[in-house]
Structure formats: C-alpha cells, structure tokens
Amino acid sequence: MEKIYITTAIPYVNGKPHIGHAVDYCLADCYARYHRLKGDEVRFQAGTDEHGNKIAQKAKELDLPVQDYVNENANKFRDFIKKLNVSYTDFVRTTDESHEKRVQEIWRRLSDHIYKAKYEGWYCTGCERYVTKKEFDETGGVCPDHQKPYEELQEENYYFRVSDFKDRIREAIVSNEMRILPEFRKKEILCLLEESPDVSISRPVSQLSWGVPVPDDPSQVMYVWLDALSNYITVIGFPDAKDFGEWWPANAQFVGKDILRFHAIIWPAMLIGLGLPLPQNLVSHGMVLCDGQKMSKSIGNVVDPIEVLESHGLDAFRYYFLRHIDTFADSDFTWDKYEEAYNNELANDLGNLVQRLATLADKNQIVISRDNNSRLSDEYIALMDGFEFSKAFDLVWNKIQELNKRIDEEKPWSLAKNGEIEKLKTCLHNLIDGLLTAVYELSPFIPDAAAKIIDIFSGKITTPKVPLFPKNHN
C-alpha cells in the first residue's frame, strides 16, 4: 500500500463554477478512486483561491464585505464539488488563518531569492499577471483570454528570482523527474522557461489591500500566485506537520492547460527554493469547447455545468466528461452529443444490459458474489497509471459492448425456455461475472452507478423497477 497525494487547481472565487472546474475535479477524483481500488491510502486536496483585486472589486460592486463575499462563493464551490461526488479529503481556503501564517513562513524561507524593484510595464487584471513586451506586441496590447487592453503600471514590488532555478527546473522536466503530461506540452514549457522573467510576488497596499501581508513590510501584500500555489503544501501542514514528508511530493497535480506555465515554472522554483522535492506528475487537461468554439460570455455559448448535471444526473455527467472529453486535448460539448451519449450508450449499452441480466438472474435465482470481481486488468492499470483516463474508459466500455453481443448470441432466455437449467446458470454466471468485473473498473468513473449495479447483483437479487438510466429523463 502506498500513500498517494493528489491536488486540483484552486478556483478563483469571483464567479460561479464552470465546466473547466468540473473536468479538473472529475479527473482528479477518478485517479483518487482508482488508487483506492488498488488499496492505496489517498489524500486529495481541493480548495478556493480568495485573494486579489478581482475579488475585492467584485465585492465592492455588490456592496458586500469582502470576507462575506468569499465565504458565500467558497460555499458555492463546496456545494458544486459535493454535487460531483468528488472524494476529496482536505479543503483549503487561502483566507484560512493557518494558510496565511504558513504562506508568510514560506516567504521568509524564500527570502534569499526575493528582491524589491520598481516595475514599469503592462499588466492584465484578468490574468492577474504582468506581461512581457514581447507578449504585448504579439497580442496587439489586448489579452487574448479576457479581450481587454493591458494596463500600464508603475509600481515598486517584491520579485521572486526565477532565474536562480531555471537550470534545475529544465533538468527536472527533461529527465521526467517532474513529468509534464501530455508529453507535447513539455517542449512548450521548456521554451517558456527560457524566456521566463523573474516574477512579481507582491503589490502595494495602495493598489491591493485584500491579500496576505508581506512579512516585515506593511506597505505590501502578497501577489496571488505565490499565495495560491502554496496551498498544495500548506493544506497538508508545511512546514510544521510531522507527517508532511509522508505525503509530499504529490503524485499528481491536475491543472488546466491555461495555468500549466505557472505550475511548471513558478511552482517548481518555489519548491526548489524551499528545499522540497518536485511533484511527480503535472497533468494538464485541455479545454471544453461548445460547438467547436471556446466558451465565452461575449459569444453567449457558455455551458452551465449545473444545468448539465440536472438534465440527466451525475452518472451521465461523469460519463460524458470522462469518456467523450479527451483527457489531454481540447474536446467539444454539444447538447445533441450529450443526449446521444446518454440514450445510445449509457442507457442502451449499460442500463439495458443490467436490466436484462438482473431480470434473468432474478427469475432463475442466480447470485454472484462481488468478491469474485475485485480485479483490474493489466491494460487498464497501464492506462490509468499513464493518466489516459478517456482511453481507459473506452477500454472498459468495449467490455460492456462485448457483453451485449454475448447475451444476444448465447440467448439465455432460450436456455430457460428449453429447461436447460445448468447451462442457463453457467451462462448467466459468466455474463454477470463479466459485467461486475467491468463495473469494478468503471467505479472510479461513475461510482454511483457502479455501486447500484453491485448492490443489484449482491445477495438476494431484485430486478430494478425503474431503469438505471431512464430515457426522456428530465
């Protein structure tokens, strides 16, 4: 048994949860449940990022105290994670007193790599980062993600000397000591590393008051990235928890591709500066598109994950976003594709198979113990260990489809009609055993449905009165 530590990127609480957050949570949860199947002890972080100008500005617009505003939104994310049945063990808020104290200690321990300097240049409020002259020129002075012009700033801030760690970071990436997934992102990060400047890690109180105070300098507060990135270690007790070293380094850190650069450059620089090992895997997922376009409020094509959840329930949501949304590449969501996946795959392939086998087994008093089916195939393990979740899901779904073919070919209902009871029992035993083996491998992906199916075929069998995945469900 191993100790496994898994993290998700903490969302910024100036808005409501979106599809990208859901993908992050579902991927990490799938990996956590997989390791629990293997008997590993899992620690799994989630949380909320609650400091910064955007937060303070939004609270002011709503005429709310900032702490009340972040409390309200943090609860929205907690509720959202609960709706997704995400099996996290630790939740961190960057406004937690314990986090703030630990972040200040992290600052002190990095002080040899921190200096104060004046900055004159361009800044994106939406990204909460400074942009280089090269980026400014390439984008025509407009942020491509937020479609807003960069602001020109003149400030005196503290900087973190990323240049102190570039050689070590490069070595870790090239050697896969810190593996970047998918593999093609590695070259992209190595190019960004070459031109990555020292990073601003504070703002003047006159410009930003909602943040963690910089130690020994009341005129400055910490800039969001040093504060936010530290959550991965503060939540498990760095630097004072006795068992911290049992959990760090993280086995897998799940992030969207849009924030990979921060996690692959600034974050390892911080860890090296603290004398800590680097995460084993940085897993970056692609974006969910809508009708082939990036979701955007201005276009009006933003898909509300709560609306998707409510349309067919959690199993359908997790099924689509873990199987039909590629683990690494940008993938498309449309309501037509979602309905087709639900009706033709989840309801037909799995739901009907369970109904048919449960009915036959109930009539013929066939009972299968779940203990016979606690096994994972080597191919499945290889895909899951490689974070190829959508491919692992396809692998298991092929087994479901093969069982549907077998039941049609072997016709157990004909065996029952002809009175061939022993052949019928053997046939049903093998089919149900195959189903439960597949369901065991499905359980990290659609845990609720898997638990229901296992319950149906455990002990005294009762045929489900209502299909697991009823069509025309609202």
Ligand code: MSP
Contents of the next structure:
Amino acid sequence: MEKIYITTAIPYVNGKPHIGHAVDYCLADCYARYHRLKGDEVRFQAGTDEHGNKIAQKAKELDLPVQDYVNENANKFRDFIKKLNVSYTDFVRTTDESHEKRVQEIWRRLSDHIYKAKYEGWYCTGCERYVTKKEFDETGGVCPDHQKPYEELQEENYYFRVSDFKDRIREAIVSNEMRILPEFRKKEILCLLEESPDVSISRPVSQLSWGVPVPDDPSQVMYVWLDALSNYITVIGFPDAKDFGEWWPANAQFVGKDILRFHAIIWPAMLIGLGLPLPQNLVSHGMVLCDGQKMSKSIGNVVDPIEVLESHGLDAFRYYFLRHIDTFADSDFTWDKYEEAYNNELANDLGNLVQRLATLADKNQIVISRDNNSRLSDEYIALMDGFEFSKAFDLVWNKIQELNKRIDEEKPWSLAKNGEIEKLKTCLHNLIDGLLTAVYELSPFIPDAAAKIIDIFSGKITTPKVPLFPKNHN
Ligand code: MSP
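Switch from the form predicted alone, shown above, to the form predicted together with the named molecule and output its structure.
Okay, now the whole complex, with that chain kicking things off.
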C-alpha cells in the first residue's frame, strides 16, 4: 500500500464554472479512485484561486466587495466539484488565513533567491502573466488567448532568480524524475525553460492590493501565481505538519496544457529553493472546445456544466468527459455528440446489457456466485499508470461491446426456452462475471453506475424496474 497525493489546478473565481473546468477534476478523481481500488491511501487536493487583478477588476465592475465576490464564486466551484462526485480530501482557498500565513513563510524561505529591481515590460491580466519582449513582438502586443493588448508596466518589483534552478529543473525533466505528460510537451517546456528570465513575483500595492502581503514590505503584494502554486503544499500543512513528508512529493499533478509552463518551471524552482522534492508526474490535459471553437463569452458558446449534468445525470457527464474528451488532445463538446454518446453507448451498450442479463437471471431464478471479479487487467493497469484515461476507458468499453456480441451469439433465452438449465446457468454465470469484471474497471470512471450494477447482481438478482440509462431523458 502506497501513500498517493494527487492535485488539481485551482480555478480563478472570476465567474462560475464552465465545462472546461471539469476536466482536471474528472481525470484526477478517476486516478484517485483507481489508486484506492489498488489499496493505496489517497490524499486529494482541490481548491480555488482567489487573488489577483483579474478577480479584483471583475468585483470592481460589479461594484462588490472583493471578499464577498470571491466567497460567492468559491461556493459555486465547491458545489460543482461535489456534484461531480469528486472524492477530494482537502480543499484550499487562497484567501484562507492559514494559506496566506504559510505562503508568507514560503516567501521568507526563498529569500536567498529573491531580489528587488525595476520591472519594465508587459502584463496580461487575463493570463495573470508577465510577457517577454519576444512574446510581445511575436503577438503584435495583443494576447492571442484574451484578444486584449498587453498592459505596459514600469514598477519596482521583487524577482525570483529562476536562473539559480535551471540546470536542476532541466535534469529533472530530461531524466523523468519529474515526468511531463504527454511526452511531446517535454521539448516545448525545455525550450521555454532556456528562454525563461527571472520571474517578477510581486506588484506594488498601488497597482494591486488584492493579494498576500509581501512579508516585511507593506508596499508590495505577491504575484498571484506564487501564491496559487503554493496551495499544493500549504493545504497539506507545509512547513509544520508532522506528516507533510509522508504525502509530498505529489504522485500526480493535473493541469491544463495552458498552465503547464507555470507548473514545469516556476513551481519546480520554488520547490528546489525550499529544499523539497519535485512532483513525480505533471499531467497536462487538452482543452474542451465547443463546436470546434475555444469557449468564450464573446463568441457566446460557453456551456454551463450544471445544465449538462442535469440533462442526463452524473454518469453521462463523467462518461463523456473521460472517454470522448481525449486525455491529452483538444476535444469537442456538442450537445449532439453528448446525446449520441448517451443513447448509443451508455444506454444501448451498457444499460441494455445490464437489463438483459438481470432479467434473464431473475426469470430463471439463477443465483450467481461471484468470487473472482475484483481484478484489473495488466493492459488496464498499464494505461492507467500511464495516465491514458480515455484509452483505458476504450479498453473497458470494448469488453462491454464484446459481451453484447456474446449474448447475441450464445442466445441464453433459447437455452431457457429449451429447458437447458445447466447450460443456461454456465452461460449467464460467464456473462455476468465478465460484466462485473468490466464494471470493476469502470468504477473509477463512472462510480455511481458501477455501484448500482454491482448492487443489481448482488444476492438475489431482480430485474431493475427503471433502466439504468433511460432514453428520452430530460
Ligand atoms: N488559477 C489558475 C490555476 C492555478 S493552479 C496553481 C488557472 N485557473 S483557470 O480557472 O483559468 O483554469 C483552471 C483549470 O481549468 C486549468 O487546469 C485550466 O487548464 C483548466 N481549463 C480552463 N479552461 C479549459 C478548457 N476549455 N478545457 C479544459 N480545461 C480548461 O489557470
């Protein structure tokens, strides 16, 4: 039994959740449940990123006190995570007093690598990121993600000397001590690392007051990313919790590809500066697109995850986001695709299989002794350990489709009609055993449906009154 620590990116609370936010949670939760199946002890963080200009500006636009504004939105995120049945164990808000104190301690401990200097350059509030001259020139001074001109800054700031850590970070990435997934992003990150200047890690209070104060310098607040990245260790009690070292380093940190650069450069630099080991896996997933386009308020294609959840239930949501949203590539969400996956796959492949097998076993009073279906195949384990969740899901789904073929070929209803009871028993036993073995492997993906199916086939089997995945569901 191992101790496994899993983390998710903490979303900005400058609005309510959209469907893209579900990806981190679905992947991390699937991985956490997989480890629990293997008997590991799991600690699983989630939280909200509540400082920075982006949030302060939004609150100002709405004429709300910033704290009230973040309280309201943080609740929306927490509710959403709960609705997704995410099995997190620890939740952090960056406005928690205990987090802020710990971040200040982190700053103090990094002080040998911090210096004050004048910053002259650009900033994108949408990305909450300082922009290099090269990027500014390449983009014509307009952020390609936010379609807004970069802000020009001339400020006295604190800098973090990333150059002190570059060699060590490069070595950790190349040797896979800190494995970057998918593999093809490694090269991209190594290039960014070479180009990476020292990072400005504070803003003058006169420009931004909504942040953690820099220790011993009331004129400055911390850069939001320094504060946010620290959450992964503050939430498990760095520096003083006695069991901190039992959990850190994280086994896996899940982030979107858009924020991998912060996690693969600034974050390891901070950890090395603190004398801490690096995370074992940085898993960067692709983006959810809507109708082939990036979701954006101005295009008006932002999909509300609560609406999706309420339309076909939680299992359908997790099914789509873990199977049809590819783990590493960008993938599309459309209502048509969603409905199709629900009707043709969940309802037809899985729902009908369960219904047919349960009805046959019930009608013929067949009792199944199940002793051997809590096993994971080697191929499944290899895919899950490699964070290939959508591929692992495909693998299990093939088993479900295989069982559908077998039931059509072996025709247990004919055996029943002909009174071939022994043959019928063996046939149903094998099919139900196959189903339950597949369902065991499905349980990290769609835990609610898996629990219901296991329940149906436990003890005396009775025909479910309501199908698992009713059609024309609204
Ligand atoms: N606050 C930072 C993260 C700090 S972690 C120390 C942030 N917040 S975010 O709200 O913009 O994004 C939160 C997570 O959601 C990130 O992992 C991001 O990649 C992910 N996604 C945001 N939009 C997404 C899609 N459209 N599709 C998939 N994931 C998306 O970045």
